[in-house]
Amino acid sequence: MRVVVLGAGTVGASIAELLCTHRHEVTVVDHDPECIKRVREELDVRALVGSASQSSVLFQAEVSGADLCLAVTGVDEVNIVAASMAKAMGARRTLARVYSPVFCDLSTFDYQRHFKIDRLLSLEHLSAVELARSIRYPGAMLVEDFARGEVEMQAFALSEEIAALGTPLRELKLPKGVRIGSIHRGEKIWIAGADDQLQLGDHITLIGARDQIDEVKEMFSIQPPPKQRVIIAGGGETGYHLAQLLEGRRFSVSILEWDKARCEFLAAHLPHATVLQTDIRRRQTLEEEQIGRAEVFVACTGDDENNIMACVEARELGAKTCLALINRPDYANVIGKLGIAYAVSPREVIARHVLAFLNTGPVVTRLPLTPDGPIDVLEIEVLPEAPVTQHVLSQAALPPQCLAAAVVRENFAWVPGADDRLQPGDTVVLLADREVFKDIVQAFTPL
C-alpha cells in the first residue's frame, strides 16, 4: 500500500521503519533538511523537505493516491489541518497524532468528525491504556473501549454457581443495550451465539455502556475485588490519563510529580486522586510514600532511565507489581531481570493501531480480540448499496460467526439489537472469526 507520513521526528521515523519492514511504499515529509537526510540514509523510502500543513507539499507527496496519512509532526493543530488537506485531497485514510486532551475530549468539540480525519490517536493516552489494561485485568483477554468511548467490552471470569449457567444466552432476558460478545473456554475462544450455554469457569465479554454493565454483573454474581492502591510515577498527559482511567473504580491512585504547577493542575482535574509534589528519584521519597505497601506501581516519566530505577527501588520496598513506560526498544531485553513486570513502548503502541488501519474496502481498522486468538475486532464504515443495508441485522447478509458489537451514527453510539437496521453513513464495530472475514467484507461492498 501507499502511506505518506508527515514528520519524521521519532515517532515518524519509527513507523517509517516499520512500513518500510512490511514492504509498503512510503513517502516521508518533513520541514527539517537533516531529518530527511537521516531518513534518506537510513530507509528505503522518498522523502521530501517542505511543510506539512502546505498544499504544494501534500500535492509533491501525491497524497491524493495514499492509501493512508499520517500526521505525525510535534504539532497538534499541523497534523490536524495537514490530515483533514490531505482527506480533502483524496488520500483513502487520514490518521492525526495530537498530544493535548482538548482535541480528543468529545464534550467540547468533535475536531475529528469536523475536520474529516479518520481517527485522532494520542499516543499518551494509547500509552495509559495499555497500563490501564494490564492492572485491570492482568493476563486476561484484549477489553477495548470502542465507539468512541461511548460502549465499551469488559471481560469477566464466571467463578460462582449462577443460575444463568445452563441456560441458553436468548433465555437470559440481558437488557436491550448489553450482550455477550465471547466465550472464552479452556483453551478455546468463540463469538457467542443465542444456543451457547454458559459453564462454570467461562471467561465472557459484555459490550454495553458502563453503567449498563454494571446492573448486569449481578446476574452473574460478578463482585468488585477488594481495592488496590496504585502510585503513579510522572504526572504527564501518560500519567493523567492513566489516572482517569483508573480513579473511582476499584483503585485508590496516588500520583507522585515534581512540577508544582503540574500538580496543582492534576489536583484541579481528578477529584479522586491524591496528588503529591515530590521527586521519584529519591528512594528516601519513595519510603516516605510507602511505597512498599502499593499493589501497583507505574513508572511513567518521560525519563526511561528513572522510570527503570523507580520500579527497582519499589519492588526492592514490597510494592508487589511494579510497570514502566519505557521508549528505547533496546532496554527490551533487560525489564524482565530486573523484577518489572510490563513494560509499555509507546512506539510498539501506535505502530500496532497504524498496521490495524492498513485495509481494503470498507474495513478501517482490523485488530485481534487476543493475541493469538481467531476473533478479531472489526471497524466498518457503512456505504451506499453495501448489501448489509438491504434488511434489518437479523436478516442481513452477515455470516453467523460474526457480532455487531456497536454503531456509531454521526454523535451516537449503542449496542445495535436484531431489528435494527445499518445506515450509509454509519460506522459499525464487529467480533468476527477470522474465516469469515472475506465474507464481511463481501457484504459491506456496495453492489
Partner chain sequence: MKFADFVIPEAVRTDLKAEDKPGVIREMVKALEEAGGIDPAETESIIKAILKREELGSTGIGRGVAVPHTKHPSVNRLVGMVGVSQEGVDFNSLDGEKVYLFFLLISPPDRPGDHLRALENISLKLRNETFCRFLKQSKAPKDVVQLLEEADNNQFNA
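Here the structure is a predicted model, which means the values were calculated and not measured. Here the rigid core means the biggest group of C-alpha atoms that line up within 1.5 Å when the two forms are laid on top of each other. Positions refer to the first chain, counted from 1. First, how it differs from the form predicted in complex with its partner chain.
- Taking the rigid core as fixed, one finds a CA shift for residue 426 of 2 Å or more between these two forms.
- In a rigid-core overlay of the protein, residue 321 has its C-alpha displaced by under 2 Å between these two forms.
- Once you line up the core between these two forms, the Cα of residue 188 ends up 2 Å or more from where it was.
If the one shown is the form predicted alone, what is the structure of the form predicted in complex with its partner chain?
If you are looking for partners or other molecules, they are not here, because only the chain is given.
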C-alpha cells in the first residue's frame, strides 16, 4: 500500500522503517533537510524536504493517491492541519498524532470530526494503556484502547461453589452492560452462548464498564486481589494517563515528579493519588519514598537512561515488579537482564496502531484473544449499507460463534444488548471464532 509519513523525527522514521519492512511504498516528508538526508541514507523510501502543512508539498508527496497518511511531526497543530488537508486531497485514511489531551476531547469542540481525520492518536495515552494493561491483568487482554477506557475485558477463574454455577447464562441476572465473553474450560475455549452453563474451575472473560464488572465479580465471589501499591516515576503525560487509568480501589498510586508546577497540576487532577515532588535520579529519594515496598514500580520519565537506572535501583531496594518506558530500540536487549519485567516502547505501540490501519475493507484490527486460541478480537468499521446495519443485533446477519463486545459511537463505548442496532460510522469490537471470519467480513461489507 502507499503510505505518506509527515514528520521524520524518531516516531516518523521508525514507522517509515517498519512500513518498509512490510513492503509498503513509503514517502517521508520533513522540513529539516538533515532528517531527510538521514532517512534517505538509511531507508528505501521517497523522501522530500518541505512543510507538512503546505498543499504544494502534500501534492508532491502524492497524498492524493495514498492509502494512508500519517501526520507525526512534533507539532500538534501541524499534524491536525496536514492530516485534514491530506484527507481532503484524497488520502483514503489519515491519522494525526497529538500530544495535548484537549484535542481528543469532544465536549466543547470535536476536532476529529471537524477536521475530518480518521483518528487522532495520543502516543502518551496509548503507552499508558499498554503499561496499565500489564499491571492490571497480567496475561489478560483489554478492549479499552477503543474508547476512553470505558469498556474493559477482564479474565477470571471461577473458584467458589456459587449459585450461578449450573444455571444457563440467559437466566443469570447480570447487570445491564456486562456480558460474559468467552468460556475457557480445560483445553477448550469458546464464545459464551445464552444456553451455556458455568462450571467450577472455568475461566471466563467479562466485558463491561469497570464498576459493573466489579459487581459481577462480587456475584461470582471472585476475590479482589489485595490492594497494590504502585509507584510511578515521572509525572509527564504518560505518567499522568497511567495514574488516571489505575486510580481506584484496587491500587494505591504515588507519583514522583521533579517539576513543582507539574506536581501541582497532578495533585489537582488526581484526587486519589499521592504526588511527591522529588528527584528520582537520587538513590536517597527512592529509599525515602519506600520504593522497596511497592508491588509495582513504573519508570516513565522522558529519558530512557533515567528510567532504566531508576528501575535497577528500585529492583535492588525490593520493588516486586519494575516496568519502564523505553524509546530506544537498542535497549531492548538489556531490559530483561536488568530485571525489568516489561518495557513499553511508544514507537512500537504507535506502530501497531498504524499497521492496524493497513487492513483492507471494513476490518480495522485483528488480534488473537489468547496466544494460541481460536478466538480473535476484531475491530470493525460499520460502513453505510453493510448488511449488519439492517436489523438489531439479535436479528443481524452474524454467525452465532461471535459476540459484539463493544460498540464505539462518537468516542463513547458501551456493551451492546440484543436490541441495539449498529449504525454507519460506528466501530464494533467483536469476539469471534476464526472459522467464521469470512462470514463476519461479509456481514460488514456493503452490498
